[in-house]
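Just one chain is shown here, as structure tokens, and it is the form predicted on its own.
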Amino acid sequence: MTQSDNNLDNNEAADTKAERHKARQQKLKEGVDAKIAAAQEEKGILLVLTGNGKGKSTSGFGAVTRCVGHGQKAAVVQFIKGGWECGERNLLEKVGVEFYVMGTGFTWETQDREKDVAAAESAWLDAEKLLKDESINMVLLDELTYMVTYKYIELARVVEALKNRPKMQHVIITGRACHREIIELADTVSEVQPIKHAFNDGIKAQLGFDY
């Protein structure tokens, strides 16, 4: 076989590979196009970001940033949040995002259930107002799952408020161990799982990266 024959075989193999790739991509495109054509309903999305991995709140704040970047209105309620500085709040308040902060910090620091319940109730009353406000396009309920787990806020109140919110309002709930009833109600659920975490190797939380 001559070099010319080898080159011809290689060119034919390359052509065949390219044709197969094109066929696969065309089939993929047809499937995606069909899903896009079928997805015609418009409604507010309930998104749950749960799991034991890092990045749930960060993802939620990313969605809030996207929302206001399109000129829409967003608000944030932070549960299990202390008085320390919050980089997201520093930025987003400047562009009109309202923040409501529970402010007592982690329950293992306060060790005062009565105080925590009262603070959770106050923050939830703010959340209920936001969930009735048609002018707000997106509400982030950061770390809400813990309030339900610890029974600081009744699950029934949360579910009722989510069900009765304005039709086009998006809501994002973050936190570990989200209650199954909220998961069932949600439109989209993402579970963040830990593979490695710097804190477990003795690396402390750092400004600009962790908070």
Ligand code: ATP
Given for the second form:
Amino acid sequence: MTQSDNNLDNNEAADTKAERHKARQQKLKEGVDAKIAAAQEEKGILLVLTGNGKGKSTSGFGAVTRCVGHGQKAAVVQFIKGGWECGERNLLEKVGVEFYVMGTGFTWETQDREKDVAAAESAWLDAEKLLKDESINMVLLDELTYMVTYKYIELARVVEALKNRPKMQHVIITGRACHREIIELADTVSEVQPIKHAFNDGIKAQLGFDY
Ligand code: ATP
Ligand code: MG
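One more: the block was the form predicted on its own; return the form predicted together with the ligand.
Expanding to the full complex; the earlier chain stays at the top.
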């Protein structure tokens, strides 16, 4: 076999590989196109971002930014206010996003159940108003899951408000250990898994990155 025979063989092999790749991609595209054509319904999505890894609230705020970027209206209720200033709030309030922040600090720091329940109730009343307001395209209920877990807010009230909200309104719920009933009601649920977290190596929460 000459060198040029060898080159011919190599070219043929490359051609077959390229054709097979093209055929596979074509099949994939047909599948995706069929799914896109079938997905015709439009409605407000209920999204739950849960799990123990980092990235739930930042993802929720990312969606709020996306919504506002299209000229739509978004509002945020923060059910657990950290001791730190919230970078997203500083920015998003300037572009018209309404923020409602629960009046206590981290609940595990207050150790005053009655005060926490009253603060949760007040923040939930704000949330209920937003969940009836057709002019709001997206509501972010940040760290709501804990209010249900601690029984600060009754699950049935949350489920009812979510079910009866305006048809086109998107709602995003973040927080660990989301209640099963809320997960069942949701359209999209993502769980963020912790593979590693810098905090466990003694690195403190950093401004502009963690808050
Ligand atoms: P982020 O706001 O960064 O998106 P998150 O909403 O997913 O985080 P939360 O459970 O609300 O996470 O915790 C908020 C704070 O705790 C953040 O400063 C975050 O970096 C930190 N955190 C999140 N996950 C972990 C973890 N697995 N271990 C330690 N700290 C964490
Ligand atoms: Mg969070």
